[in-house]
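Below, in structure tokens: the form predicted alone, a single chain.
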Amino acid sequence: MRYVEKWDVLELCFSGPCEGNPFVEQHIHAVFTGKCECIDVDGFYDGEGRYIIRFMPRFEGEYHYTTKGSFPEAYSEGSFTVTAPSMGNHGPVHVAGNYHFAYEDGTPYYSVGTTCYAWTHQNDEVYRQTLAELGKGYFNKIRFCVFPKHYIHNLHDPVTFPYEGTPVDCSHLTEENFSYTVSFEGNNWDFMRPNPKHFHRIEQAILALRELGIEADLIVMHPYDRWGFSAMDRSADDLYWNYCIARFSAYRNVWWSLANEYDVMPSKTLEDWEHYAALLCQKDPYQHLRSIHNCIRYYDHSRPWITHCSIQRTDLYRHVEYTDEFRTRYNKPVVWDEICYEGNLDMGWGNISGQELVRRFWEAALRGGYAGHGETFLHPQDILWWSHGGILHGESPSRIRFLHEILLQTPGHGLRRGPGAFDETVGIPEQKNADAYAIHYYGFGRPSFREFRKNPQLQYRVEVIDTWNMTITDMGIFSGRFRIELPGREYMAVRLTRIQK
């Protein structure tokens, strides 16, 4: 008897024809049946006559499967047993209570993400450095692209390409002659023949992230391209989407981001995006989280296929401060996946301080949303975390981890904005008694003390949190009207936790 744990991957491998073009001329399919679910799954061609079907069981117990396809070897049947999940395996992340997230086993999930667009396309040394940094526990989600990226500080070719063929020679490209307008002429790709080595590298990254407890937010399409992948026709796009879904959807830590900056992809229309979303809804049997990310023009996040808002700020001064408005407008989780990066580039999106980025994280969290990190420090070898990964140099990651530790102590599932003075942001539990728990955050304000007025019949443990120096000072137990002394510096917070008698 074969065994697989709940929310892990059962992989079935078959030998089959390799003549012609198996990516379009052959197919393989399976039906998995347990006591509580019956799931249809498409397989995929992995090259060299190898066909694969992957399945993620969501219930314990006995399962039976039947497979079929376009070639004789595809027909089979069998059984396996699903065992209890191991420690650390909480299942996929889903929306919980409209505005927040939880793993499938009910464990709350508080998103503290980062962006490394092209880290899987770098050499092995940079790839290993990235995983080592991620292993320090700063982040529990990472956004990255399936396709390689062409942009400033991203002018070298990736280690693999997603299709069979050859790229145009761009060895002459430098930062000085970089142009946002590129021609796809000179590339020679067969968009009907994916390169399995490229996609294998992506799935190995997904698995490595899973071992670290990190969600893989896959950016399926993006505009930063000199190879023509952003301008394929509908038939090539459909092959690509179906291939990605068949290869990646069985991994529990996958999220789908249809695009990074969908609105600056001139060859794609709103009808195209809705079509890709329909493919996801139809073909992903596990209904992983789905989003689409903007540059300037927000997508209509009220669309039913969108599970959460993935937003880039469009205002220089206000961004996460709109969290309250977006929660009300869309009634969905709000994730600020791009709110500028800690760094020193000569670009407005890449040169804020660590203090400012951490402040934005706290503002988003206490308003009932989530923020994303990125880092863009100039580097002598042009290795910038925001795209390549490598080694982190900024001051924000450890402070973001500190915030995450505090969020994990939230009663219930998530925070929402509560009542407070005009110069503070107050976070209270989304679904609990507002008098039971509160965090008062002062951001760039520097009060030397704060007075509180509470029910004299209730008692509160009061703690002063220095969000930058990462300290929590227990000030004691108070009730009624009381005053809390503060150090008169920025980025302070006061946490009040009601004591149960």
Contents of the next structure:
Protein chains: 2
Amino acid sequence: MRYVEKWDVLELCFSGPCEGNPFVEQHIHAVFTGKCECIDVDGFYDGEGRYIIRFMPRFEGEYHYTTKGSFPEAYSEGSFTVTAPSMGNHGPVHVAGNYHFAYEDGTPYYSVGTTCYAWTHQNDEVYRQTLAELGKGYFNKIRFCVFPKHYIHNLHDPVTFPYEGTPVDCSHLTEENFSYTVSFEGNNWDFMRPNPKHFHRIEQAILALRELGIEADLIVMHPYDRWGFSAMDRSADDLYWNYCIARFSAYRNVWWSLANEYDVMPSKTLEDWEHYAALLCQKDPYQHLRSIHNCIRYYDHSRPWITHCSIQRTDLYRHVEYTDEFRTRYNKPVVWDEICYEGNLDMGWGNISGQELVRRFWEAALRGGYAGHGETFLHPQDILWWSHGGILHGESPSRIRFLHEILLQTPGHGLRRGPGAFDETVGIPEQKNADAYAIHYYGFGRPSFREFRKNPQLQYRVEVIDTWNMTITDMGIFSGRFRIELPGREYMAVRLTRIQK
Amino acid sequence: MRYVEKWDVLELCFSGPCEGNPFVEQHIHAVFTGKCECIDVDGFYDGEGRYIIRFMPRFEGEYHYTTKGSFPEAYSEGSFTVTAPSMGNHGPVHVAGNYHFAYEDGTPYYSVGTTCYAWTHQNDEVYRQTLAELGKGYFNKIRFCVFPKHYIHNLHDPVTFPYEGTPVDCSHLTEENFSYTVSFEGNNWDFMRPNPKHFHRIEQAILALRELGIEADLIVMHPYDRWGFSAMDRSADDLYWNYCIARFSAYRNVWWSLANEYDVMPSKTLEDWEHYAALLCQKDPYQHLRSIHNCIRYYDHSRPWITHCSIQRTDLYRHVEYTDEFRTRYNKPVVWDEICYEGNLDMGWGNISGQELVRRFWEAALRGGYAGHGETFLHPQDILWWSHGGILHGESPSRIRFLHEILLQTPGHGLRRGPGAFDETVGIPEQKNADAYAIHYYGFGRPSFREFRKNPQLQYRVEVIDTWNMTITDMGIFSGRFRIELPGREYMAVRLTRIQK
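Can you swap the form predicted alone for the form predicted together with another copy of the chain?
Below is the whole assembly, all chains and molecules, this chain first.
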């Protein structure tokens, strides 16, 4: 008997025809039937006559499957047993309540994301460095692209290409002659023949992230392109989307980001995005989280297929401070996936301080949203975390991890903005009131003390949190009207936890 | 022959009746006639049978005057000669162009203000300390109140009161039992009998400021009150306004701020403010600058009597960044008189860093507006610059002076926001284009370099300005497309000055 643990991947492999173009001429699919679910799954062609079907069971117990397809070897059937999940396997992340996330086993998930757009396209040394950094537990989500990236500081070719063919020559490219919009002339791709090695590399990355407890926020399309992958026709796009869905859906830690900066992709229309979204809704059997990320113009996050807002800030001065308004407007989780990166690039999107980035994380978190990290320090070999991964140089990651530890202590599940003065952001539990638990955050303010007026019938454990120096100081137990001394520094918070008498 | 310099004060003194209530029962006024002006001026009663008429001539040459009034000694006539202004005397400040200020002699005036609401009401030692600090040239405008102030950290009585009578006892007041709204019971004032000593103290302060080249932005009414001065009836208000106008108008450095936080004065209506404004328009012969300052609700700055916007920020995160929008909306100078103070108070309006305050000054200035300073560090004797004056403890004043020096170098007169990228604020001369002179400011961004693309036919002197460390580094002469190296720190600017070939 075959065994697979719940939320892990059952993989079925088949030999089949390799002549012609199996990507378009052959197909294979399966039906998996357990006591609680019956799931229809497309397989995919993995090259060299190899066909694969992947399945993620969501219930323990006995499963039966039947497979069929366009070639005789595709026909099979079998059984397996789904066992309990092992430690650390909590299943895929879903929306929980209106504004938050939880793993499928109910464990709350507080997103602290980062972005390394092209890390899977880098050489093995950088790839390993990235995983080693991610292993330090700073982040539990990472955004990255399936397609390679052409951009400033991103001029060399990826280690693999997503299609059979040959790329335009890049040897003449420099930061000086770089242009955001290029002709795709000189490329020679067969968009009907994906390169399985490229997709295998992505799924190895997804698996490695899964081992680290990190969600893979897959950016399926993006505009940073000199090869023409952002301007394929509908049939090539469909083949690509179906291939991604068939290969990646069974990994529990996958999120779908339809695009990064969808609004600066001149070849795509709103109808295109709605079409891809419909494909995902129809073909991803597990309904992984779905969103689409803007440059300037927000997508209409009220669309039913969008599970959560995935936002880039559009104003230099006020952004995560809109979290509460966005929650009200869309009634969905609000994830600020790009709010400027810690670094020293020439451009404003990539040169804020670690302090300011961490402030934005706290503001977003206490208002019941989630922020995203990125790092862009100039580097002699042009290895910038934001795109390539590699080694982290900034001061924010350890502070972001510290924030995550505090978020995990939230009673119930999730924070929302609670009542407070004009000069503080107060986070309280989503399902409870500010009498039970509250974090008062002062951001760039530098109070030397704060006065509190609470119900004299209730008692509170009061802690001072230095969000930058990562300390939590127990100030004792207070009741009624009391004053808490603070160091007159930026980035301080006070946490009140009601004590049950 | 009597001589007075242009824009100085000619004072005429008269003996007269002191019985009854001369403040309401007597009057005196004068007509001053020179070749270019004929000015009608009210005098005022200064106590002890003394009547005074003050006049500020605005043209050189011979003047004749006649005086009359309600008592025989009020009748007189005479002549005097107005001489050229001495060095440093540029006359009163007016609006110049739509958005800026200049002295009456045409010298541009770039406002860098501060606030010490109650400094004239403090003891002589603090008063002298304040003047000594102001003598260091950090600021060229100061906001302060005619009436004394009741507020947190402002609990003791002023050295003089504005009326005859006795105040409510303040010995029981503490920060703990302080309340913003109090009953005025226990006060015993004759609102028909101003206390000349109190007003004399104000005018001595105005004169001392004038010697230092500092504009006196007089706050005539305000809500921070335990004595009832904010809730007098119309006849008392009229007596007060007329008295202020008669006593203070002749000082060239006076600005009229009708109120601080007019919108939290429950006894006053919009009709009241419009009435006081009409009095000022009618009775101030020199038409000093006039505005009114908000707490939450902006006054309608489009009212014709308002010469410039005097604004308190109403959002924690975005404020001076609205300068360009406010210029467009009101077509008047935009002065941000309160944008949070450098300090460490418990409250957000008084605990930002010097860095952040200076950033706000630069943002306002480069967008063609003007910011205001204040300082609120906790102090063992409760002497906080923002209210009492005393000694400055913060880091921002010297940086504000540095900004002022740079503003004085503006070609032509005044800056406005010029074209720039999303991540910079570019200030260019009001009457010229960005090809002549431009300051590119990066605020909290930390670029390691910036690239510029200018007309290859033109040459620019390029300087890097460290707005915090107060250095200007000459980078040389550049043309066409060029790159300027920067230190990757916050608060940097690049100045381009076109060189005439």
